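The chain below stands alone and is given in structure tokens; this is the form predicted alone.
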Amino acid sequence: MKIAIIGGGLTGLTTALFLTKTGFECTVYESAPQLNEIGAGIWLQPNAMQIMKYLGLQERIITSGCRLERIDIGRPDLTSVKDIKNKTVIDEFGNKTVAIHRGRLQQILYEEFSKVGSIELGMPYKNHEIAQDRILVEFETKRIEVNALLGADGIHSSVRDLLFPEAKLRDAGQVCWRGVSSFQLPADLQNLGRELWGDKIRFGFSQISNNQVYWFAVTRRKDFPKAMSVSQLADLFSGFDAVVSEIILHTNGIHRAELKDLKRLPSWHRSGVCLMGDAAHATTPNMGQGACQGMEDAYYLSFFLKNKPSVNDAFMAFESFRRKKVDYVVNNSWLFGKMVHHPLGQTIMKVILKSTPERIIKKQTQHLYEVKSPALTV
């Protein structure tokens, strides 16, 4: 069976590695002419790290990033809203969140798959047609025939546009700035992921190497509709602890994005074609699970393709298995973002966080971090 994967991002490359490991022949087609170290940072939560462990990449990723011993919510002065113990941010296998440069992670996946499979760069997807048991895929410079087509081409998926032209994005009304700062955090802030809540603004950060800090800042778009410079962003957070302004001021280049997610699709697949990751269920980044869920997709889909009698049976089983968790992530991330940027909503969330017993928080996080064996549940 030949499988084409559209998109050489984190979901596409992880899927390619799992499919090759499972025994399938697959090729990744990426529209960009080259894969550079683009983007800012990413927090790979324990579920994603378990997926990387299955691929034998866990230790390489840990040494290329920074393992976070704690993740919490704080006030502008850096004090925690609730002192959460380490055991709530670790899964049953001992995996913790690893903060790493997104481009560095993509390069690791790219290098690993290049050893066993083919990646074709500079190949923008244009169209596909169904011909009996084959799929004819058209790019700008060539046509190919495959038995299955996977759309892992992100929130603005071209494969999804053709498959489900009625699909719509939801605008959260918020803007996120991200950057990587050449800055060494004070010792008490290293190996820590923290998100600080201010008045309709928030700021998160973590170390990703000895002298690099990944950070993100989120505001309502109506308050700050235009691009901002490094100094303007530093001024915006002048009421926070001084380390926040220092982190921002040591940044060379800011990525600005308007936050959106994907309105729930009635289906992810049709006639031998299946969407994955952000192409199928894009979420706002408030729970830090976007890429993690794409990696889970890669793991589960490879299992179903191996163990179901046909491609479409595999796609049906995959979607049925994944829907509940993905819906939970998308819906709660959306609600979180709306609540935290509303004065009353933020107050309510702080009260809930402070009053919720740690055993309940642990139970919730373990549900999020769980990577099930589909063989035992299907």
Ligand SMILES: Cc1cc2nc3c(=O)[nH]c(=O)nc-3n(C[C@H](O)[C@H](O)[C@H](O)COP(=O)(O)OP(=O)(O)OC[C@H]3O[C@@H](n4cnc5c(N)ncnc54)[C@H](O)[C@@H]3O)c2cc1C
Contents of the next structure:
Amino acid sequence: MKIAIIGGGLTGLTTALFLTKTGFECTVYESAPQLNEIGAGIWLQPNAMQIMKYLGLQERIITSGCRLERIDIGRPDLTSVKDIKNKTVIDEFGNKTVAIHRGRLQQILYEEFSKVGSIELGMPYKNHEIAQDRILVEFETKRIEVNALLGADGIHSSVRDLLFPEAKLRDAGQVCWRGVSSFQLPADLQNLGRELWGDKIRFGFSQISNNQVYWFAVTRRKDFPKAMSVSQLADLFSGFDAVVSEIILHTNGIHRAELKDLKRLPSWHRSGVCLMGDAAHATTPNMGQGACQGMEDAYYLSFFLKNKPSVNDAFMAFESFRRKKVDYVVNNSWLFGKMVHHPLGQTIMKVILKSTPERIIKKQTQHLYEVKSPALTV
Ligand SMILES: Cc1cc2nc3c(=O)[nH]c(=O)nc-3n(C[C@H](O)[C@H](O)[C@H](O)COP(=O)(O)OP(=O)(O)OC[C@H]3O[C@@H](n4cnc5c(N)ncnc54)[C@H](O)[C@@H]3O)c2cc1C
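Next, give the form predicted in complex with the named molecule, keeping in mind that what was shown is the form predicted alone.
Below: every chain and molecule of the assembly, starting with the one above.
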């Protein structure tokens, strides 16, 4: 069976790796002429690290990034809203969150896949047609025929536009500013992820290598609608612990992203074509789970394609298996973002966090981090 994957992002590459290891012939078609993930970091939580373990990439990712004991929610002065124990936020296999440069992570996946499969860069998908049991896929410069088409082309997916033209993005009214700073955190912060909540602004950071700190700042768009310089952003966070301004001031380039998610689609697939990752269920980044969920998609979809009698049966099983968890992430992430940037909402969140017993937090994180059987052996 021939499979085409549109998009060489974290979802597309992880899917390609699982599919080839499972025995499928698959090619990735990526619109960008070269893979150039923006200069920011990413937090891969235990569920994603378990998926990476199945691919044999866990150690390489840990040594290329920074293993975090936990991610703490704190106040601007760095004190924690609640002291959560490290063991509460590891999964049943001992996986912890790993913070890594996005470009480095994508390069690892790309290099691994290049050993076993083919990725065509500079190949933007244009269109597809169904012809009996085959799919004719059209790019700018060529046409191909495949048995299954996977749309892993991100939040602005063109494959989705063709399948579900009525799909809509939901605007959170918030802006995320991100950067990588040439900086080393004080020793007591080096193995932690921190997210500090201020008055309608928040700031998160962690070490991603010995001399690099990844950071993000979230503001309401109506307060700061346009581009901000390094010094303007540092001024905005001048009321926070001095380490925050230090991190910002050691940054070269700032990336600005308006936060959006995707309104729940009626379905993820149609006639041999299936969406995955952000193309199917883009979430706001407040739970740090977007890419983790795309990686889970990769793992489960490969399993169902191998074990179901037809492509469409596999897509149906995949969607029904994945919907509940993905809906949980998208909805809670949306709510989280709204609450933290609202004065009363933030107070409520802090009360809830402080009063929730550790064992309940453990249960919630285990639910989020669980990578369920059916186990896929590759
Ligand atoms: C501010 C911010 C912080 C985040 N932090 C985290 C985090 O800490 N942890 C986490 O798990 N998630 C995080 N996320 C979410 C995460 O970035 C996304 O969920 C993830 O990158 C989605 O991967 P994807 O491969 O599905 O889509 P994308 O990364 O968007 O990749 C899609 C790929 O498809 C290509 N493409 C697009 N159109 C076409 C076309 N027509 N033809 C061919 N190729 C095409 C694109 O060039 C791209 O390479 C964050 C998101 C944001 C915005």
